[in-house]
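Okay, so here's just one chain, in structure tokens, the form predicted alone.
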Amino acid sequence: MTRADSQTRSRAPGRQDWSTWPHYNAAAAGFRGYWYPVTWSSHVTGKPTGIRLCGDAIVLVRDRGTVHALHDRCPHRGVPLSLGRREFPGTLSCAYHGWTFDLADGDLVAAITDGPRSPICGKARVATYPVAERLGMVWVYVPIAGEDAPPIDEQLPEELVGTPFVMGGRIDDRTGNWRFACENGYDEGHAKYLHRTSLWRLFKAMPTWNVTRIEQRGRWIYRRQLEQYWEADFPGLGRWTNKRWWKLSPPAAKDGAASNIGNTGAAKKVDPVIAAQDFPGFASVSMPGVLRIAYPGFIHYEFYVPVDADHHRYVGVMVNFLEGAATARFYLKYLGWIRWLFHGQFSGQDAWMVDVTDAPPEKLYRPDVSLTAWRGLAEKDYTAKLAAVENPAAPKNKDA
């Protein structure tokens, strides 16, 4: 039976393509005009550093301090410029022809071998590409017409702005589309599932089934959970559960009572800052496809990174808010075992699954008010920020 043959022989065909999201099915190969953590600051010196965003080939090099981003592609015969070197103070020049182009610019400055003189400089340039460093990465804006980058800080997680913390986390390329890894990670159903082997959740148990609400707040949409079912009678089947005798016995568990810090029960004790945001639910999620879990100590972090339509870029990040000695503390327990099990084992269930995802067609259940929430909020973004490129005068709509 070929593929086309068992949708047409289901009860009912489901959702065939994601035509009623134009913008975000046209978006295969990521969102323009947002600002995306491509890599560690530390990974970027001065030799040049090729990567992919968005479709686009670009080269990262450091110059007396500052990160710069150039089109990855010398004008002259198209050698990657992340072949080449800075032979000069503030330039990068391909390794063919010595062709040199201005960082700060990408004016064509200098021929190497055609002498001082050339008559070819200032006649061509490369685009360059906003950069700005935080959370210890290098972030590159993906300008959609030209347009002036927006500041960072707008776009980064508003309770890590002047909020002291620390950080560990990972990066990793992938396969699968970006859309996928941002669906899985705001999807309603699949962690109590997929997620019921990894050893990161060795001893915890987790809720059978929920019933979940999306909420939105500014920027960011949430799934409130109204009630939680730690165990659950199939009719005909008979029962199943995520409980097991080794794991512990989750607080407030019992059936239907619901929580919202993590997805493991109510818990006895919040990190203050975390309480502070009364956040609606524990997961949500933002343009261009950020991820936040806060769980009752630490607060974790997911950018969707998209390279091409085929590959991704996974930023994984847990944030604690600690300060002075605890900082260390965090460090030995993150990089002795919590970057293993939670950014590698646990996160890999959910790269396998994002490589193997392939839809559209596909037949959608009650849980995936999650994904259908976050295509419809991506849309709604979209739209206004187009508008807002065609015509920057026009005032700005804060739900967008």
Contents of the next structure:
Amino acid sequence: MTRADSQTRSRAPGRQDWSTWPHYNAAAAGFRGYWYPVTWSSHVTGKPTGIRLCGDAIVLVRDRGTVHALHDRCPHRGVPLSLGRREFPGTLSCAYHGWTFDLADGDLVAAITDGPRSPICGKARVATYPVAERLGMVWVYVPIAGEDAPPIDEQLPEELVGTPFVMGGRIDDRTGNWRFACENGYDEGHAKYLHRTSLWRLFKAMPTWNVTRIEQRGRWIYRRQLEQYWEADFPGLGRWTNKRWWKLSPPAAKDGAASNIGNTGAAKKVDPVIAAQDFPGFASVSMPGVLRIAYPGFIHYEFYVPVDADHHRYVGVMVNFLEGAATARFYLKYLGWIRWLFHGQFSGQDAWMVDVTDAPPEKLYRPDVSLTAWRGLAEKDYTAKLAAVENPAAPKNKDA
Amino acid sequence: MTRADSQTRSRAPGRQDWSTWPHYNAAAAGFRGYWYPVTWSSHVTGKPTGIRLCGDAIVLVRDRGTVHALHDRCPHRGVPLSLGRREFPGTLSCAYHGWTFDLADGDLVAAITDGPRSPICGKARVATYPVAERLGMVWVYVPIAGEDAPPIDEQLPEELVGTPFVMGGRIDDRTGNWRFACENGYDEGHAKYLHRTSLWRLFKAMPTWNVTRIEQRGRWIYRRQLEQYWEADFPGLGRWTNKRWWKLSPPAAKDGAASNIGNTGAAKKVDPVIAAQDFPGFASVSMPGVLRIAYPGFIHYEFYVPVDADHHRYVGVMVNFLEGAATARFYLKYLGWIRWLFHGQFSGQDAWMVDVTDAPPEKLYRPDVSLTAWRGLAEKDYTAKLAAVENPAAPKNKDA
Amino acid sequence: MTRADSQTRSRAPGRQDWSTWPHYNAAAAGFRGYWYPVTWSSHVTGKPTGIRLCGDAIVLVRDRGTVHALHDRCPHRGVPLSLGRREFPGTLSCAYHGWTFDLADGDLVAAITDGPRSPICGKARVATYPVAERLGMVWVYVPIAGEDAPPIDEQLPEELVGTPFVMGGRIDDRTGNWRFACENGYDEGHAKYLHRTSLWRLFKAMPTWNVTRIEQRGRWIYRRQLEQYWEADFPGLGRWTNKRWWKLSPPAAKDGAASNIGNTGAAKKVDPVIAAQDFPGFASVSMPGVLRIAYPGFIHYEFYVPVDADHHRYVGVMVNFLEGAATARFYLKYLGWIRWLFHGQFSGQDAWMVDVTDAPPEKLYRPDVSLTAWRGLAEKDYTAKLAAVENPAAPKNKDA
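Okay, that one was the form predicted alone. Can I see the form predicted together with another copy of the chain too?
Okay, now the whole complex, with that chain kicking things off.
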């Protein structure tokens, strides 16, 4: 998508609904057919725990080291299996009548209260979900129609596969639709206004407005700032700027003048792993709602995990590509302030807006090119995925 | 409407629904096309505040002395404008992306995060509402279809326009439909039974039952008590009265006998302003739900402000037509006991009933002539208003 | 119904809904046409109290010793009569306008605020419900279509009519549909698994699984345990038993072997009244949701009283057929531990499951013969009742 294209689209008069993106419009409870991080690995033990993901009730339980995920509903009388316990290794028994399911395939292998030769055995089952553990978290695949899950490494951000790193993160249950959270994360426009009061930016000015281009590489779209304006005079109203005397001046910025920054200047301090990715922009997003912000020296990720139409789970992760003793410095930095200022107060401002956003109807403006590009990406990616599920033999259309 | 008429109507067997008054029946969220008091003037400052009125979300903000009211929803992404702030004089900016609206006409005059030449400017707006300040309160006009507001003084009780007075009041958010609140306020029947235990009436007896006539003058209908009975013998059940040895005896009342009081006896102490109005009755009501109780020496008003179908705002005001040093005595009296006994406990008994009233279906009795007359007034008044909005050139039919 | 029949039915593949039992399926808010215990007699005084039963709002009030039940809604304006008071003997007056209803027939006998000759009198009424007092509780009959109530003694468990006894009991408001509560109570399967951890069973083992036959006698169906198995080896999983070294061994049970117990062994200690009933089984159930568990020496009853589709009232009663000084021992036992362990913690486990049960869809297994037999009983009993109400002259079909 060229810049001209996207600007034409965002200026289209009267766009009020999401009918341009029918799958996206229908995905209130999330897109099925993707892996989602749902909780910290350390939180999943031998005692079952129930979660909700894309509207599905799911029970997680760890058995001899391996995490299993099953539909959290006993087919007998609808009681949640997360209230049960493991009576035998490799199984989970319903708290009510002791219906016992194989954790690996969900088959009913025993109905304790009907004895060893119960005729119901082998005639009932619960759905299971593919599970993986990455980044210290449990990931669950939500199938579209019972299809096999693709390898999770194909979906993880490429730089997180096979590279050593350290990380810190925060998982919060939040109110509001996951799409508002994702759109907020990738949104080019709001940061400079909403977050102007954040402690995270207390000593660092933000521009007033930008000229932005969206570029796609593989399954990611990147937001490239072509021009940044640190001050602006609004006719008949007055001057507006984020700059304060106590805030760090922007690099090479002259008042009211444009500075072409791309990410070349800021990329100086980027470590080798990141540089190797050759990111064309600071912020990028991919399906099913993964935000990547490449700061100099570390990368911040946000995963917007759909719980149901009105709730999502915010998973924020800060990653540093370090090894050995240097990792101690990262943990100090993360626990000392990143966790509280960035994953806390800064991200809390986003949560506030996501909670009160109410669209469609909506009326888009020029910086919403980032939103419409993301919706277009989601629409195309999911359409291809649907085709692949319906016709597994056909070659995948992976590129845009 | 004559007394015979109204009694025939109220005796109509089997009246169960409100189909006789179709506009009234449809006005669950209030009648549009009227001014409503919404909050104390002192509560509206430079910091925006959100209210709900007739189901509309409205943001109020004071700018250089003047109160403005706008639809409380940014057209961009649906975020309430009441979360925003005034970045420039005469404007309100949305907290999310800095969309900035002119307070006077609602036009989008700047989108801060898209720079001074943002193409969206002039292409979006939010609805504004006419605002006035009277009686120390902010009043908002809710239009039917974007029409101009009539002068508020045409709607205010006549005696409050151009006359000096002092007042005290109370604003409470209450549960229940505004029509139940208004009907309760004007209801002839309940006071003598429901309020028999109120502290406000601790030393003053109330009659057991009355004969009442409803008379219309201009846009008000008045409740005239033709006969009052202080005791009654119910066949087969027993005697019932509100009289107690410690309560003040009614003027010139003989046990079980009727006393024609009109308001001539009680009007002796009425001050000149009130007397000049020549009220034909103690209690009167007008659209859009304004109750006026003319006590000797002061007038009590209740405004039943529709919030949504299930909530209303009770605005109770006590007015005394005094000037100079005498006003101190009023404030002493109001803050000393009127506020707590009348606007508090007495009115709280009404709030209790309004909350549990559940009609239609209903079955009306003779004293409900006050209810049906009020509904008839509302129906006629609003019908005329609708006609005037649809055909502004036609002369107004103001009289009944 | 024979055992073969019921097992065939419960093994029917794919039974997922309740369409086999249409009346039962429709009875979410309870079956009308039966007596229900609603509260302790001592809780109904001269001050009206509102309850909900089968979805109906009902006001209970005691007048000169007799309890009356009326529809809890004044026909005038829909205000609950339970907010009112008795102004005259034998009547209840609405709190709002003093509409006064005869407690015996619900007729409007006075409208206080309209005087003694109010034309509304005799033109309005509220529905009344038949009331009885038994077992220290108030019972209310909920009619299908205004029909007369049958004598309550025809519906009470036979052994409670005309026999001296002592009792203790507990009434709890609980979440969940009354049918889940009743099915849980009569359910053959869950007790041995769900209640394995109950304190009530701390020193007494329960079998692992049973072979059960359902037998009908009159209006009750009985659950007869033909075989009991105290241990079981589940192929590929392991052994499972409720037996512990500190628990009382089952009578005449050999490990892994079946013991035919019927109720002959346990019946040794049964007192003469119970023995005379010649119960063919330990647990029995009858309409409209009455569970009877015949322990040696006493009987436990549970009444699952429908409040609305999502709530029920649990009425648990323990009865001992004693007279004279021996009753002291029962009260000591009941208040000392039965109340806390059985009517408290044990029954609380049931309440937990009833709250989370979510069916249909469901998938039944062999022990659910008790559920399907109960549903069949309910369907047949209610069908006969409906026919009797529609054609009162026809002879009742009381037997199965």
